[in-house]
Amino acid sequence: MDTPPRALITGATRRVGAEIARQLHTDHELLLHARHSHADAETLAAQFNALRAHSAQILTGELGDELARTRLADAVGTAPLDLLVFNASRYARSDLAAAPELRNAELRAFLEVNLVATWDLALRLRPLLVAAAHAHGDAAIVVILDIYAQRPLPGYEAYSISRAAGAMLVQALARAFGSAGIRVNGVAPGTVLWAEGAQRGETDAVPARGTALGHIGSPADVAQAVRYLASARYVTGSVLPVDGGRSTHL
C-alpha cells in the first residue's frame, strides 16, 4: 500500500489554519506545527488519529526564533514532504508614535515571522520537498499572504509590508526552486474571519460595500484554494486571491 503524500502546515491547530488541516487530512500525512504545545493542538491530532491511526504529528517551535526553526526542521525528518503550507503569522496594530528603536523592533519581528521564517524553513526542507517531486513528479509550497500585501491596511503597516515582501518571496522561490519539481505559489485571503479581541482591522460594513459578493468568506474558502494549488501541477509563482471580488475594490 502506497503511503499517503505529507504535508507540512505551520499554525495548524486553529482557525484557518485547522481548516487546512482538516481539508488536507483526506489524503495527507500531516506534520500539525504549533506555536506551544497546547490542547488545541492534541484535540485537533486525536481527531485525525481516530479517523486514521499515525496519521497527524504535532511539532512545537516560535517561528521568529532560529534556533527554534532549526530544531522544528530537524523535526520533520528525513522522509519526503509534497506539501509545505505557511499558515502561521504575526498580525498587531503598528505605533507609528513609539520610540524608535521600538518600532523598527517591531518591523523586525514582523519580518522574522512573516518573511524570515518562510525562507529559512523552506529552504531548509528544500531537500525533502525535491525527494517528493522526484518519488512522485510533483511537490508544493503554499504561502498563506493577505490582501493587504497590495496595499496597506492603516494602522497595520508593519504587517502589510511584511505581506508584500512575502508576495515576492512567492515568485522568487517559484523561479528558484522550479527546476526541481517544486512549485511555489500563494494565497491572498480577504476577510474570511474576523480577528480575535483588539486586533480586528475592519469592522462588519467593509465587506457589504467593499467586496463583489458583499459578505466575508469562510476558512473553508482559504482551505479550498491551498488544495487546488497543492495538485495544480502547471501553477506557480501566482498568488491566488480569496477575498469575494475585494480586489475588483482595491
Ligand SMILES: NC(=O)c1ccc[n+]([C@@H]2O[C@H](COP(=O)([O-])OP(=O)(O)OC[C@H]3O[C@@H](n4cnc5c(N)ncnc54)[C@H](OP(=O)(O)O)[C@@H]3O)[C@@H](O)[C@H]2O)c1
Contents of the next structure:
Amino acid sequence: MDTPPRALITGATRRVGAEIARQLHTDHELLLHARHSHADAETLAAQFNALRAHSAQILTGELGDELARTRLADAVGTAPLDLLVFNASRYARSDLAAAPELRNAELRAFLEVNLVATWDLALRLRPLLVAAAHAHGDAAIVVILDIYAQRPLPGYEAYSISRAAGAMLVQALARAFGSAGIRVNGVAPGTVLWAEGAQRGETDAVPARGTALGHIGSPADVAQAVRYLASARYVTGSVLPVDGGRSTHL
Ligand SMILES: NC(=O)c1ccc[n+]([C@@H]2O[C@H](COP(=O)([O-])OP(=O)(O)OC[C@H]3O[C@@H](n4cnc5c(N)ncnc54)[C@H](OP(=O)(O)O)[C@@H]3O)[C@@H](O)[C@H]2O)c1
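Condition change, the form predicted alone to the form predicted together with the named molecule:
Starting with the chain above, the whole complex follows.
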C-alpha cells in the first residue's frame, strides 16, 4: 500500500479515544473527531503531524445531530476509509422519576448518540469502506461498547439500553456488510478509566475486586483490542470483552 490506511475515530482527542489514536497513528493516517474538546484536538493533531507530516486531521460535530453528522461524513472526503472506530458515547445517569416527557427525551438522546449516529455514519461511509476493501483487501468498523450492554448498570438504564442495541448493531452490520469485505466488531470494556465530573463517585463503586485479575484496566488495554480487531481479517460480528475477567464474577 503506497499511502497508510485511513482511520476515523470518534471522540478521539481525550481519554480512551486519544490512546486509541496514539496506538493507531503508528500505521494509520488519522481523522480525529472532536465535539467540544477543540484544544485537545489541536494538541494531539499537532503531535501526530510533528511525528509524520499530514498524518492527522481534525473533524468536528455533535453526533446527536443529523445535520452535523451529514457534515462530518462529507468532511471525511472521498478517499478510501480503512477503519472506522466509534469511541464517542453519551454516558450519564437515568432519572426514572423524571417527568415522562423528560425521561422519554433522555432515552431518545442516548439512542441518537450511542446507536443512531453509529448506524447513520456506518451507512453513510460504507462506500468509502467498500473502496478500501477493494483497494486493500480489508476494511473494518470497531464499535466501543460496554460490559453493560449485556446486563444493566443500575442507575444508568437508558445508557445500558443504548449499549445493548449497539451490540446487536455490530452483529447486524457484520452480516449486512460482510460480503463487501467490511468487518464489524465491538469492544466491551469494563472499568478502564474513572468517569469525569458528576459520575466519578458512582463509577468508583465498581469494585476492581469484581474482576478475575483484581484491578481495573487502562485505555491502552482498549486500544490494543481495537488494533487487534482492525487487523483480524477473519473476525467479524464479535464483541470482545476487555474487562479483566469481570464476566466470571457476575
Ligand atoms: N472509561 C471507562 O472505564 C469505560 C468503560 C466502559 C466503556 N467505555 C466506553 O469507552 C469509550 C471511551 O470511554 P471514555 O471514558 O474515554 O469516554 P468519554 O470520556 O465519556 O467520552 C469520549 C468522548 O465522546 C465524545 N462525545 C460524547 N458525547 C458526544 C456527542 N453527543 N457527540 C459527539 N461526541 C460526543 C466527547 O468528545 P468531546 O470531548 O470532544 O466533546 C468525549 O471526549 C466510550 O464509548 C465509553 O462508553 C468506557
